[in-house]
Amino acid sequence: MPQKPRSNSSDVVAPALAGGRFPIPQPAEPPRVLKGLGVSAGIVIGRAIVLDSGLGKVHRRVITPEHVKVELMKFDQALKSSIEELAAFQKQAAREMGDETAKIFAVHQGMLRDKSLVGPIRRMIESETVTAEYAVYHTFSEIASKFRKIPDSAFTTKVNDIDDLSIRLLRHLIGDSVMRVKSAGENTVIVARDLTPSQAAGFDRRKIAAFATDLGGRTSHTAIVARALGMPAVVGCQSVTEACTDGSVVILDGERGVVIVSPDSEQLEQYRGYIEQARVYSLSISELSHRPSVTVDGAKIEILGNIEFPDEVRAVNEVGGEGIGLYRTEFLYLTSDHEPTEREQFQAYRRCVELLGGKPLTIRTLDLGADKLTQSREEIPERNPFLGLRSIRYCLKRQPMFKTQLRAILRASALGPVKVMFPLVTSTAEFRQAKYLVNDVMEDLEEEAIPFDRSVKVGMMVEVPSAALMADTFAQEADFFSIGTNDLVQYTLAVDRTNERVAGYYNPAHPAVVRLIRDTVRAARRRSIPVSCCGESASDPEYALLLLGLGLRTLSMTSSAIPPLKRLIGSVSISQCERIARKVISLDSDVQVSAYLRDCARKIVPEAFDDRSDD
């Protein structure tokens, strides 16, 4: 069931220019409307910066005639920088290896000055109005291909020279793209083939207002970072990099999953109206922030926050969150150029505890791997990283790293209420080994007279079918459960949650997923251990009705989702939710479940659904 994020004052960005108006020239081409996956709520009207993602395949991207001169200047500067770089290498090689060896760099300089080689690149930029990056990539690829077809080794050895020059030029051109992001103006929309979580986390929020990508899924960790930052985002657009050029006016709707390139005046006025509607709705629910989260029949529902960075605790506190149900600690690694030390990790955890002021903090141990650890870091990349060495498996294979994190967490437990949670547990052997390491670290801290909470609670994520099916057994070992719907859906339905091609199959409303959640909650209740849901589905008002009906009384979510969910909780009774859950369990189709839950939610909180299409 697609989630429908709600707008709030932190993620709706009005046009940056005076009066909330862009002086839009009449577009040379008609507007292009691209459909993707809305993964972070909010509407932005801004101007695009288009990034090439790396030095592999460069995709064809057309530019406007007005930008041809800019691309030619970029190419000329990259050519100049490359020649200067090669000249420096030639001097260094001559000193260290002799003039004969250094000649190779002189040859490369000569090739870059050869009009028969670089001339076609300039002509392609001018005649086909494409980016300099694509013109370089295409032209050099064509030349290399021709050389490869000639059997004479004198020609085939030239392929390496061509490839080296292509990479050198592209590095300077794409490096220029990185500098453009740093020098971006306010209300910029980043458009890219794909983005990593660390790239998204590194954007300057004072300038970068939103992003759109060709690739990506609804629960990818880049999407999670966008929600954490309150940055509107649409992923899985497939061709947004081809549709945009630098400076294009773009409307990005993170709720509907729509990107409009070169919008006309009617579309601009329409979306300015949506921005105002969202602002009014945000004001109407802000008063709910610090009201108790109680159903109409008196059931207390605990609402916690999900965070990636310590300072996000402030946002959770501001909207009335009762603690942190999920601290994704892997972002300490993903946003750093080195493995965080024990001291660095302890400082982050201490910061969270201090900001919470006595509220509970659940720290999930490193969930590295799959889309959260680039395979380029591995000596031998895994063929299928989602089924490979990730999460708790990764930590158990790298015990020194794991124990460093456990030491930092346990030290923080001396400062306030902290829980430890292990991700992606699939067997009791894994959980027992991880608990053994916790006890081992405790003994070390005791010997060193370092304070910690000896009674710290140790729990686990339930996010694979094996854990859900064995929930009764795990409930005898764990102090608490937290159901992670993101991965539970992925592994139950065999759907890569970061793959836009199969996004339609990723649905937490699938009857198989619903039954696994029901059975997990029942097992936790039988063994009298707490159980919560911290997956992205917990923030969806429609799905939250089902979760409450299945017996969950603790939900954890992004801070921006807390006020709307409080409104829902204050408008419904547990008996209503239980009737909804019984009906859902009787259905055998995810389409039926999604439609039924959407209908129920609309009747309970109709004001939470705007008049835009939900297709």
The other form holds:
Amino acid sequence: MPQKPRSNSSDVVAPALAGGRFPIPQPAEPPRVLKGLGVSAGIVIGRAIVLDSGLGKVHRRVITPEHVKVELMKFDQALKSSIEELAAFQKQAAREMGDETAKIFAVHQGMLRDKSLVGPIRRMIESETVTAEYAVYHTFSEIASKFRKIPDSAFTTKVNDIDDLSIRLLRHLIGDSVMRVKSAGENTVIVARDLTPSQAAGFDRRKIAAFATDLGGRTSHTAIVARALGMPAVVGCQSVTEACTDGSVVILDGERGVVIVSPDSEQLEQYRGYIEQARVYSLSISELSHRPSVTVDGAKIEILGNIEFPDEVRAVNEVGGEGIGLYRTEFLYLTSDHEPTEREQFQAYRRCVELLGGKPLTIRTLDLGADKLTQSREEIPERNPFLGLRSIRYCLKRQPMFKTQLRAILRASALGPVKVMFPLVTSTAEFRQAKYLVNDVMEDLEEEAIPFDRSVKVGMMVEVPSAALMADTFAQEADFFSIGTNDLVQYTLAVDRTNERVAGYYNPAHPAVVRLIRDTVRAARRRSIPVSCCGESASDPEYALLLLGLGLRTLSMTSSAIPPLKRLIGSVSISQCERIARKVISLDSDVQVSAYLRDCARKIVPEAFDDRSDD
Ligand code: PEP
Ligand code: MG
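Switching forms now, from the form predicted alone to the form predicted in complex with phosphoenolpyruvate, please provide the structure.
Whole complex next, starting from this chain.
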């Protein structure tokens, strides 16, 4: 069980932080180690900004007796600022709405000056040595709950007043999330209950070095964005927001899924050593970037990149990616406050084509829904969005929007080798309907004399069991397959990929998943259509051994995963991988498969594994 923190670390509020070298907090707090899911590799030693201790629940945090003075000063300052703010509102309201309305702001100022109200807050900070924000939150909540019990409407109004004052004071104490992230210093570790993919995508990389969340799963799109940004991240920590305060020193290990809050000097030294080890390893593999990826027995493996934003193509090029196997176009929607126009989409696709300079680009049509929702979607929330109107279903229901995207993609196909890929296809009817719309748009473009590639390849993701089970049929109609293990695991094993509570059940090594992949690859080979894997498993060196053994020769992944994978490919033979796959197929539990693959990978590329324990 994690221990409760015993002191607040805001007394170590940051001197300029350089290269992860931090002064050890004095007086030292006991370190607190939290285990989550490491979803984006890398180690960061930084300082926390806790986002959503926000204005919901504020956790009780004990401070050291030496710190009480500072908390009292913070409280007095927040009180003063709140009163000044209310005085300004009062003047403005008097001007714009008359004296009667303005009175409420005068009443609020009076309440904040009332010793019987604020006195208990000061006393609580002193006697219980807790943070000012907790004392405010607790005291005001107690008063409000007493008032709520009184069956008199006058007290209902008072509850509103109390809530309003509490929020105002807390805002001055904790600050506004957006502003705090904006004014973050370098090496900041964002700590939050949860983050959306677009929030993560919006972080300023120069300052935000990593993030940790209470919620989330390994293949949630927020995790995918973290990998795309090369930002170390640990999700599903359950209580990291409780363990940290703003300014807490944090070690975040994105590979092992460990967050250490208030580390001691020994832990800091140890992790500085790991950072150095990782630096040396990544230098050693960076030289592989421009070597072709060929196994020791001469099989050429095509390594492609997964991207969410056009500029990521540069990173893929830099590590020797041979094209883009998955462009998640929905991110243009997710980061925009309006539905992107045909022009905006075309510009994004054209940029990719230009940056690729003749290398292939697979554009996946909008995969909106589930954990990828736009701000502009007004539908009533679905009860079960992962099984709801998402991806290709959503597009087929909103044909004008879908056709706009298809036009933009087809126009880009005139500029370079572009392929179209549909997500989450579950039936031949869906695939045919989507293809029909592609033809429709082609006819429109022809009529308008707008150039496009008539022979553009149209393929599909195989990411639900129904598609994998019918791969033989789909292979007669689709030009190519790309296996999406992220969703395939979720839908085969009935495990929400974003839910940390069931993360232990989410395992691509499950024999059922392995068999679906095997059958999909076989079907594609029988019909001689290309097949690749673009799920996160493709970039896992242990799992990649299995994929190669099952017959895959094209893998698509986030750019940072390409060099280690090239190292693996250059160290193994296809016959070795086929032996591994045969053995895996004979096993009947995911635990056995995982252990076996791990063992194989450790033997083949021991240097990729450091001495950190996995516990
Ligand atoms: C997948 O499901 O494996 C996949 C690549 O698509 P996404 O992660 O965008 O759902
Ligand atoms: Mg998917």
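Heads up, when I say rigid core I mean the largest set of C-alphas that superpose within 1.5 Å between the two forms. Worth saying up front: this structure is predicted, and the values here are computed from it rather than measured. Positions refer to the first chain, counted from 1.
Shown in the overlay between the two forms, fitted on the rigid core, is a CA shift at residue 66 of 2 Å or greater. If you fit the rigid core between the two forms, you'll see the Cα of residue 543 move by less than 2 angstroms.
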